[in-house]
Structures are given as structure tokens and as C-alpha cells.
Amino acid sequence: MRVGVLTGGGDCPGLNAVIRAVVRKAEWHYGYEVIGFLDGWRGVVDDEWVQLDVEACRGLLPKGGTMLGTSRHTPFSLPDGMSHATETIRGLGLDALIAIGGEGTLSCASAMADRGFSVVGVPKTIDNDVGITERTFGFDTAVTVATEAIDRLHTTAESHARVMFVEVMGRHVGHIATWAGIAGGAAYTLVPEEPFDLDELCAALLRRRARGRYSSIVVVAEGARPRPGTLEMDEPPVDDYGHKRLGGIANIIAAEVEARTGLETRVTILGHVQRGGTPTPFDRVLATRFGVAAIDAVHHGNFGQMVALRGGAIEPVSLRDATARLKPVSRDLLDVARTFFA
């Protein structure tokens, strides 16, 4: 059997661990041949790929990023993309394709499966927003990076009696912000799930100052937005893929807070540092489990499925169901975070 593998969307710690696991079990246990498409779905469309074997994947486990490269293109976003992708898959004699990615990559995989292609999905995103699976690899690493940054900012905030705003990734959901806010002891956390009221935030920070807490950390997800009518903001520009270009909301909020309260503020935007570097042990293990489960799914003919973490076990779930909606932060976890707000 000949199996293709690709990594699409944003890079993420743990991608290489998935590739390594797929190749190791495919070659050693099943005797399958594996090829890797370059730059995500674009490699399928343009017929660009490399041969993958155990030797080629040595040393990948602790490395961040993806050895195959990635892009946000899909066969549906490129001119004649589907016809070219079909030619590539048939020309290479592929029996199956493993697509590792987030919402966009997996939605494309689901659409390909609906067209009769033998596809298995692996959920990847630092945002942890893919439906059905309890966790995605990369998320633990991103939360660890954000928490370490918050820990460091506490000391400088205390030294200068400042309010520190820490902006983290989270376009549509606030998993990173919520987890890092709880783990880092934030005074307040702003997430896309709940539009914020700037007056409430200012009042909370002033109450904290009145109680003798002269510094505060506020964690802000990049997709956080104010309640309608409470803060005027321009709509962010849109990129070539239809995504809003986010980043910088913390600067706007910090300036408003300083103007309204007189409290000195500073902003740290973590940005892509959350995506890079060595994956945590948890993400290495989860990515490895996903990779093994993906090639097992291929072996057993479970196509149109995504491997998911459910109740501590790795199980196949429908790609269509997994991509039907994003997974928001649970109400219970938001309530836990709220317990510690200023």
C-alpha cells in the first residue's frame, strides 16, 4: 500500500512527531510505502513530494515546525486545483492520504472524502478548537510558553506597579488565554466567547489597586472583542484566504485602560513565539498516538474519519462531524477563571 501524508495550515509543535509515527508504523509494522507532500495541499495540486522512510524521520520527535512545509492553500482555493490533485493522487497510485491540520485542512479532507477519496484526518492546532477531540497537539506547548511569559511578567509588573496586558493567540476561541490565565494567576482574561465591557475591566483593576494589589496581569486572546457600543474599533483587514488579520487588540485596550483609570500599562504580544520551538512531552506523546492511530485507520480502511482524543483514548470520529463547528471554551472552565478575576 502507498500512503501520502501532508501538513496544512499554520505550523505547530508536534507535527514532525506525527509524521515520524506514521512512517515508523507504516514501514515497520505494515510494510507500507509513505510519501510526504510539500507545503500542504499545494503539494498535492502541484505534484511535489518526497519519499519518507524511517531513516529520513530520525531526530524529528523534539523538533518544532514541519519537515514537509505547510501552506493554507487547498485544492478548492487554487485554479483547477481539484483536477490537478486528482491527477496527482491517481498518478502516484496512492491508496490513502493522511491530512494533518486544523479547521481549514480538515474541512478540505472532509470534502475530499465526500468525493470518494480515501482520507484520514489528524487534528492539529494550538488553538485547541477542533470539534469532538478533547485536545489537539500543539496546545499544551502554546499554553506552556504563554504561562512562562506571564510568570516572568509578574515580577516586572510588581516592580513598577503596572498593569501588564499579555496578548495570546485565539482567533475564534479562548482556550490558550483561559488556560494560561488560570495557570499564570491573571487578574482578568478576555476571550472571544464573551465580548468584554471596558468599563467593567477598568472598575475591576481599580478595585484591585484599592485592595493594595499594585500590579495586575490581563490576558487577552487576539480575537477578543468589546460588547457592541462600548468601544469603537475598526474592522481588521482580510487576508487572501478570507481570514481577518488579527493582532494588536491588547494595544487598544491597554491605551483605553490607562486613559480611563490613570493606571500605567504595558503590552506584550506573544504572537508566533507560541507556535515555535520544541513541543512539550505531552504534545510529543499525543502527536505520536495520533500518528499511530492514523496509519492504523488506513490499515483498517476507516476512511472519512479523524483520529480524536476522547476520554483518554484515541478513537476514530467522522471528519464531517469533527469539522461541523468549532469547540469553544467550556462554561465550567470560564467560571473557574472568573473566580480569580479582580
Contents of the next structure:
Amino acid sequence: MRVGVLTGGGDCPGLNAVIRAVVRKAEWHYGYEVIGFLDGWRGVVDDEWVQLDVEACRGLLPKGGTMLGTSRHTPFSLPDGMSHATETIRGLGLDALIAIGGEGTLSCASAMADRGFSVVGVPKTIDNDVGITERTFGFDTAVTVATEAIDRLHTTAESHARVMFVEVMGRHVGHIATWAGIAGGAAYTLVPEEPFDLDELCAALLRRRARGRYSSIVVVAEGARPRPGTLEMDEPPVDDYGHKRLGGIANIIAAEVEARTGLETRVTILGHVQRGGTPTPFDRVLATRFGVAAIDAVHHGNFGQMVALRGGAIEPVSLRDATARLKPVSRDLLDVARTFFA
Ligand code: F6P
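Can you switch from the form predicted on its own and show the form predicted in complex with 6-O-phosphono-beta-D-fructofuranose (F6P) instead?
Every chain and every other molecule in the complex is listed next, the one we just looked at coming first.
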């Protein structure tokens, strides 16, 4: 059997660990041949790929990024993309394709499966927003990086009696912000799930100051937005793929908080630091489990499915269901975070 693998969308720690696991199980246990498409779906459309074997994947497990490269292109976004992708898949005699990606890549995988292609999905993203699966790999690494940054910011915040704003990724959901906020002892966390009220934030920070807490950490998800009519903000620019280019909202909020409260503020935007570098042990293990489960799904002919973490076990779920809606932060966890906004 000949199996293709691709990594699409934003990169994420653990992608290489999935590729390595797929290749090892495919070669050692099933005797399958694996090829890797370059730059996600673009490599399928343009027929650009490399041969993958155990030797080619040696040393990959702790490496961040993706050895295959990635892009946000899909056969639906490129001119004649579907017909070129079909030619490539037929020409190579591919029996199956494993698509490792987030919302965009997996929605494309689902659409390809609906058109009769033998596709299996693997969910990745530091944002942890893919539906049905309890976790995506990369998230634990991002939370670890953000929490370490917050731990460091506490000491300088205390020394100068400042309010430190820490902006983390999370365009549609606030998983990273909520976890890092709770783990890092944030005074307040702003997430896309709940439009924020600047007056409430200012009041909470002033209450803390009145109680003798001279410094505070506020975690802001890049996709957080104010309640309509409470703060003037420009719409962010859009990139070539129609994605809003986020980043920097913490600067606007911090300036407004300083103006309204007189508290001195500083801003740290963590940006792509959260996405780079080596995956945590948790992410290496989850990525490896997903990779093994994906090639098993190919072996068993479970196409149109995505491997997912559910109740601690890896299970195949429908790609269509998994991509139907994003997974927000649970109300329970938001309530736990809110307990500390006193
Ligand atoms: O991987 C998802 C994500 O981390 C979002 O939270 C963020 O907005 C986006 O990627 C930024 O990606 P890029 O700068 O690569 O377009």
C-alpha cells in the first residue's frame, strides 16, 4: 500500500512526531510505503513530495516545526486545484492520504473524503480548538511557554508595581489564555468566548490595588474583543487566505487601562514563540498516539475519519462532525478562571 502524509495550516510542536510515528508503524508493522507532500495541500496540487522511510525520519521526535513544510493552500483555493490534486493522487497510485492539520486542513480533508478520496485526519493546533477531540497536540507546549513567561513577568511586575498584559494566541477560542491564566495566577483573563467590559477590568485592577496588591498580570487572547460599543477598535487586516491577521490588541487595552486607572502598564506579546521549538513530553506522546492511530485507521479502511482523544483513549470520529464547529473553552473552566478576578 502507498500512503501520503501532509501537514497543513500553521505549524505546531509535535507535527514531526506524528510523521515519525506514521512512518515507523507503516514500515515496520504493515510494510507500507509512505510519501510526504511538501507544504500541505500545495504539494498534492503541484505533485511535489519526498519519499519517507524510517531512516529519513531519524531524530525527528523532539524537533519543532514540520520536516514537510506547511501552507494554508487547499485544492479548493488554488486554480484548478481539485483536478491537479486528483491527477497527483491517481498518478502516484496513492491508496490513502493522512492530513495533519487544524480547522482549515481538516475541513478540506472532509470535503475530499466526501468526494470519494481515502483520507484520514489528525488534529493539530496550539489553539486546541478542533471539535470533538479533548486535546490537540501543540497546546500543552504553548501553555507551558506562556506559563513560564507569566512566572517571569510576576517578579518584574512586583518590583515596579505594574500591571503586565500578556497576549497569547487564540483567534477564535481562549484555551491557551485560560490555561496559562489559571496556571500563572493571572488577575484577569480576556478570551474570545466572552466579549470583555473594560470598566469591569479596570474596577477589578483598582480593587486589587486597594487591597494592597501592587502588581497584576492580565492575560489576553489575541482574538478577545470588547463588548460592542465599549471600546473603539479598527478591524484587523486580512491575509491572502482570508484570515484576520491578529496580534496587538493587548497594546490597545493596556493604554486604555492606564488612561482610565492611572496604573502603570506594560505589554508582552508572546506571538510565535508559543508555536516554535521542541514539544513537551505530553505533546510528543499525544502526537505519537495520533500517528499510530492514523496509520491503523488506514490499515482498517476507516476513511473520512479523524483520530481524536476522548476520555483518555484515541478513537476515530467522523471528519465531518469534527469540523462542523470549533471547540470553545468549557463554562466550568471559564468559571474557575473567573473565581480569581475578584
Ligand atoms: O496556529 C493557530 C494560530 O496560532 C492562531 O492562534 C494565530 O492567530 C495564527 O496561528 C497565526 O498564524 P500565522 O502567523 O502563521 O498566520
